[in-house]
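As a starting point, one isolated chain is supplied in structure tokens, in the form predicted alone.
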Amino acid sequence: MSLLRLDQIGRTYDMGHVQVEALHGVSMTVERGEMVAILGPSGSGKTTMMSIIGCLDRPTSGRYELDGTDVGSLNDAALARIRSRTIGFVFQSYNLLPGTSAMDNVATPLLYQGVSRRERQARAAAALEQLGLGHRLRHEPSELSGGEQQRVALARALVTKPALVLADEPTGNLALHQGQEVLALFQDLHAAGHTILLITHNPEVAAIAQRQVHLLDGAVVDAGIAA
């Protein structure tokens, strides 16, 4: 079973006097284990793609399935679960929360989770340890360097071991030889058999995935081959 099914998904928005259709048609899957790619320029939809696979907004028409779940189905409190569960986001502007440490932030989304303390400790410190952070465990964003806090959202994104890690521009924001230290990083993961999705208009970045699915206009253009 894939992990993600996109189904003739469609997504159209109401703005008064006119209706604006972001996203039709769109098909796709992703298999477990599998980094892929959603490239487009800007205007091409993959915001609304994003914010749908992520469970952030729901399609107009079409069937998405999670998980081996029909997210269609849930209601918002199982949206909320499903979020903080199984996808792991990273974004562009690293969403940190700033006067706070490094290892509070990442261990933020375990609170949601009920997870104890130590633990909620433990596991955050040992996201960072990971991705080469284990010194900088007390250090808020504002004294750490823009890759270090993309390194620290991603230790958040992993921190809940979720099924799904989904990037909206991961280096969108860094400087040329912090994002390619970023972009080995996620081979890194890839390698390690963690299910990747990077939302990007820039063909470098997505070449490190092992299949590029081409969006423009709302629809996808080409699903690619994997690598």
Contents of the next structure:
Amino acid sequence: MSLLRLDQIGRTYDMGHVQVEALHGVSMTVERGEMVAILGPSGSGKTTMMSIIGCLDRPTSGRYELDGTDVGSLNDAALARIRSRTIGFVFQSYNLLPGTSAMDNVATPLLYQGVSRRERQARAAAALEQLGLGHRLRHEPSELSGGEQQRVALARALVTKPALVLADEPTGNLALHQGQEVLALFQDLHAAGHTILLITHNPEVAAIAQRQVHLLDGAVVDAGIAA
Amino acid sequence: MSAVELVRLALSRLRRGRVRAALTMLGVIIGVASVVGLVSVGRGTTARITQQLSSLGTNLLTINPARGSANTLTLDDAAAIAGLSGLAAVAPEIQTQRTVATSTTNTTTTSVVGTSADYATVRAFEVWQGTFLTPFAVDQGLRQVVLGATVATALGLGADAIGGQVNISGLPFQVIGILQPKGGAGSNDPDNQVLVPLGVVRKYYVGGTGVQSIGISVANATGMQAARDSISELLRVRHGLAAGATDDFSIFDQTQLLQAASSISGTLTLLLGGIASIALIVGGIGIMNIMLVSVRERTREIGIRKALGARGRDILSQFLIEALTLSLIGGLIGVLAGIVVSAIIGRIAGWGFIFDPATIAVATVFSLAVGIVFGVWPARQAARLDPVNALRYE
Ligand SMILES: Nc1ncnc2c1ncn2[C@@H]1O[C@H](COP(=O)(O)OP(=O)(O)O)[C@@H](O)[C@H]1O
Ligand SMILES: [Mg+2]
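Same protein, different condition: the form predicted alone was shown, now please give the form predicted in complex with the partner chain.
Every component of the complex follows; first up is the chain already shown.
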């Protein structure tokens, strides 16, 4: 069974006077352990697609199955549970909680899983150490470089050992060498068996994935070749 | 998420915005402090009235000449009233302001009351040292005096003054007793007087046959109205009043008056507490305002938390607990401030410190309620935010 299956997914934003069709007829599958790049120019619907796959948003049409479950039939609390247990997000602008230490940022997803404080801190520290940030546990986001912030965000995405990591332009805000470091981390993760969806407008970034799904004007123009 | 986690989250948040948190709490602090302060002032007043009630004589009726008709009451009236049934004690009183002096140079000006041996019963005075005026001393018009506690203190006289001598307007009197203080202040001090046999005042200080008032202790509380009626009837006959004429005396039931005052003071306490709780509600609106601003400012944080797995419920509790923490801390500080203020007022006004756990419990519960009522709406707004839009929010 595929980890995720999108079947004729559409997403229309109702802006009152106009309807923006951000996605239409999007179908694709991703297998466990795959690293897939979703490649497309700005405005092509990549972020919209990630929101739907990440259960932050619901499609207006089509069917989405995650790990065999029809996500469309779930209520908000069940979607929150999927985000909590199954998905790890990495955003372009890091989206760390301001004024909160790296450790507490990484521990937050565990808080919503009901993990005890002691265990949260131990696991958060371990995740940060694994990404080479053992010396930055007490630092707040404003005291970290962009590359460090993105690594904290990556540690936060990984601390729950999610089945699927969703990264939306993870190198978009980073200087070249920092971006390459982060990409190397994604390759390590893939090598370690994680399933990763890497969303980018940059073909060079997308090149690290074995498969590229090309998106244009809200539709898949090339689903790539399954590895 | 457990309550402990939520409180920890709220506290760390409030620590980061201390000034804002303090200003937000100020409304609740002022509200709660006014409730606690005003209610305890009200209770102090009520307690004071109750204390005065108990220091009045039991079942006391006071007869005075009606306003504008001086000297209509006489000693014979008092004697006639004493003949009525259902009365425990009758004490006529004549009063005059005089200077009292000791053999040393201590002097004080006080009211000298000429009365009978029944006075102690009628006005509920206890003797601290020595004895009260005896019927014999009153009959014989002996120059004996019983000192009120305030006068004794003013003259520097203690237990060893019994049997000694004081001069009243230059005339020597033998001190036979000193009264227990009843407490009171200013012009209303029942301890600021001295008591002498009525005949002595009549002979040396105030001429004529009139008395200023007659104090009566009715035998039974249930007999108060009957006693009033029979006294009134007796005096009307004695004074030769025609059927339609108004009384030239008035009968006064102080207990009734004070009971009315006590119930008015209780009502006032409620009213003041009610007005003060408006301040608390205004404080609650302040919390709501800040929480709404906070939800707006933290829209992105809410989006992030939802992406990390927070349910609507978790966000709701987080914001609600923040509002509750604000209102509860504000409430506790307010209670402390209220206690301090009422202790100070109580000290100045002389009823002492009234600590009332019930008021404090009510104020605390009320401030919690304010936190819930005014925190729920902002918290729901936060919980309902759509995660995609929240994450796009700049
Ligand atoms: N919340 C939204 N409301 C209205 N329109 C939106 C919203 N999100 C995205 N869009 C529109 O949908 C289209 C696709 O946007 P997006 O998914 O962000 O593309 P990308 O991430 O590839 O740049 C754009 O035209 C964008 O303006
Ligand atoms: Mg995008």
